[in-house]
Every structure is written in structure tokens, then in C-alpha cells.
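To begin, one chain is listed below as C-alpha cells, in the form predicted alone.
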Amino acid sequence: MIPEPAYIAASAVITLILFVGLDLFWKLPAHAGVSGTETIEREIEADGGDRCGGWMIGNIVTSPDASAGTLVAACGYWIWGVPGGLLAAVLIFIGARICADKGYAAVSGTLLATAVFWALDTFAGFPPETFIAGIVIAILIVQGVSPKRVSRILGKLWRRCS
């Protein structure tokens, strides 16, 4: 049996790959998606960060995106299993409408995260609460470590993927 800190660390890596991959797939670094994103991007770029990475960070901060969808899916799955994850997708869809965001990344992130959490819980024995801790750590890595450096990494990822 893997100790719980190892599950949390693995969940952080898995959720980080999941939401960053979905944000890249839905092209969040291509432009500002919602109000407030350009302000965050300008601040990050003025601090020496990357414009595309700044847009992606701005989208993460200002609207429901794949990271928010993954976090809410983790909470929903922990509370009620797969039905909780599906209910989370409905709540994220409504939240995206309130923010006047298309919400593709958020809703797909919620649904994909629920499927990944179910598979890891069922077949690999990941305790559901480790997904909550893991996605919080993953979001803190992107938002809290160094927006300038993270934006550069996200910008490089975006240019390689696009």
C-alpha cells in the first residue's frame, strides 16, 4: 500500500497534467477569454513573464476553467462519487454562464477529472480526498510559486503545442 503523502503527491502531478493539458487543448493561452484576464497578463508581462502564459494564468484566476473544474470534481467525487462529479459539471457549467465564459475547459475538465478519479480510486486505490489535496497543491504551484516563471513555462508549452 502506498502511503497517503505519496497518493497526494501523485494526485498533484496527475491533476496538474490534467488541467494544464485541457487548458492547452482549449487554447486558453491564445488570448484573453474573460474580463480581467488582460489586466493579469499585462502585470505578469510587465514583471518579465510570458504573454501567453499570463493569459492562461489570467483565465485560471478570472473564470471557471479546467483547474476549477478539476477542484470541484474532486470535491464532488469525494462527497458522492461519480454522481457528485457529474453534479459538479452542472455547477461548473452554470458558473461559466454567470462569468459569460464558454466554459469548454471547465466542463470538460470536470467530466474528465471525474472519470480519472473514478479509475484511480477503483483500480489503483487512490483515496478520494487525496484528489482534493492534490489539485489544491497543483493550483498553488501554478498560481503561487512565481507567476513570472510559471507563465514562461506555460508559454513555452503553448508554443510547442500550437
Given for the second form:
Amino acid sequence: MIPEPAYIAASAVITLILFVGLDLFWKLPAHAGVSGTETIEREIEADGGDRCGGWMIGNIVTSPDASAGTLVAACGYWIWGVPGGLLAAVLIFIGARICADKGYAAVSGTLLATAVFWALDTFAGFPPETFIAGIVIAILIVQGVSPKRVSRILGKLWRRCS
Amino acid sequence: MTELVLAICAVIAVYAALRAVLEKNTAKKLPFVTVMNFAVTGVIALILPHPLTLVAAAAYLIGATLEANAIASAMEKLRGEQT
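Since we've got the form predicted alone here, give me the form predicted together with the partner chain too.
Below, the chain from earlier opens the complete complex, with every other chain and molecule after it.
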């Protein structure tokens, strides 16, 4: 019997890799996607952070990206299984369009997260509610501890990937 | 299990709210507010598991993101006018 915190820690790591990977794939650290991202990036850079990491954090704040998609997919999967994940994809696409974003990162994040959650639930026995705690912890790590330090790590990751 | 997940989300929401209140710079408040919004969205879904709750939780998250977008855009516009 695996203890409950171990499932939550594992889902936090999995969702973190999932949404950071997708955000890097959709080039969120490359430029400011929507209006207002520049302000957040400038403040993080003035504080000693990294420019590319600041853009990524700004993009996450100002429009629904893969992390928002993963969270709504986690809620949808817990409430209604795979159909909940698909409903989440529709809702998050509408949300991204409202925020003047094209919505590629958000919708792909929602669909991929639903598939990953289904696989982990079916084959690895993860309780569905662990994914909600996992993505909330993952976003806390990226945005809520030290945006300056995290932006440097994200910037390094982006330069290595590109 | 649900109680543990709910407790984690609630604690993170309170922590992020405190960080946002203590941070003096408005633009730097926004990442903490985003963390709080994520945690509150999780709490909404966990408290009342129903397909309509999913719509409510998504509407809350999208609305909160739009607010952050509006604040940051307004700050950008103000900066443009001042310089």
C-alpha cells in the first residue's frame, strides 16, 4: 500500500514536467503572448530574474496556458472522468479566446493531461483527486515561492531546449 | 484522501494570499494571486463534485485570469502614456 502523500508528490512532479514541457514546446518563454506580459517580465527582470523565464511566468499569469488546462482537466477528470476532461478542453479554449490567446498551449495541455491522468488512474492506481493537489503544488513551485529564482531556471531550460 | 487534498489546496490558497498582500509591487503580486486562484479553483471543484461545478470552477479561473490580464495591460498602457 503506497501512502497518500507519495501519490500527491508523484502527481506534483508529473504535472510540473507536463505543463513546463508543453509551455516550452509552445514557445511561451520566447515572447510576450498577450498584452500585459511585458509589465510582469520587466518587474521580474528588474528584481534580478531572467528575461525568458519572466515572459513565461507573465504568459502563465495573463492567459490560460498548459498549467491552467492541466488544473481544469484535473478537476474535470475527478468530477466526471474522461468526458470531464473533454468538457474542460472546451471551457479552457473559450477562456483562452476571451483572454485574446490562440489557445494552442491551453487546449493541448488539457487534452494531454486528461490522457495522462486516465493512464495513471487506470494502470498505476492514482486516486483522481491527487492530480488536483499535484497541479496546485506544481504551480506553487513555479510562481509562488520565488519568481526571480524560478525565472532563471526556466530561462536556462528554454535556452537549452531551443 | 479528498480531505487531505482539500487541506493542501486551502493552505496553499491562504499562503499565496498572504504573499500577495505582503508584496508591495502590484505587478509582482500577480504571480501569487495566480497561485491563489489555482488553489481556490481546486477547492471549488473538491467541495461540490458535479459537472456544473466544473463549469463554475473553469469560469472562476478564466475570470480571474482575465482580471490579471486587465490589470497588467492597464499598467502597460499607463507606462506607455507616461514615457
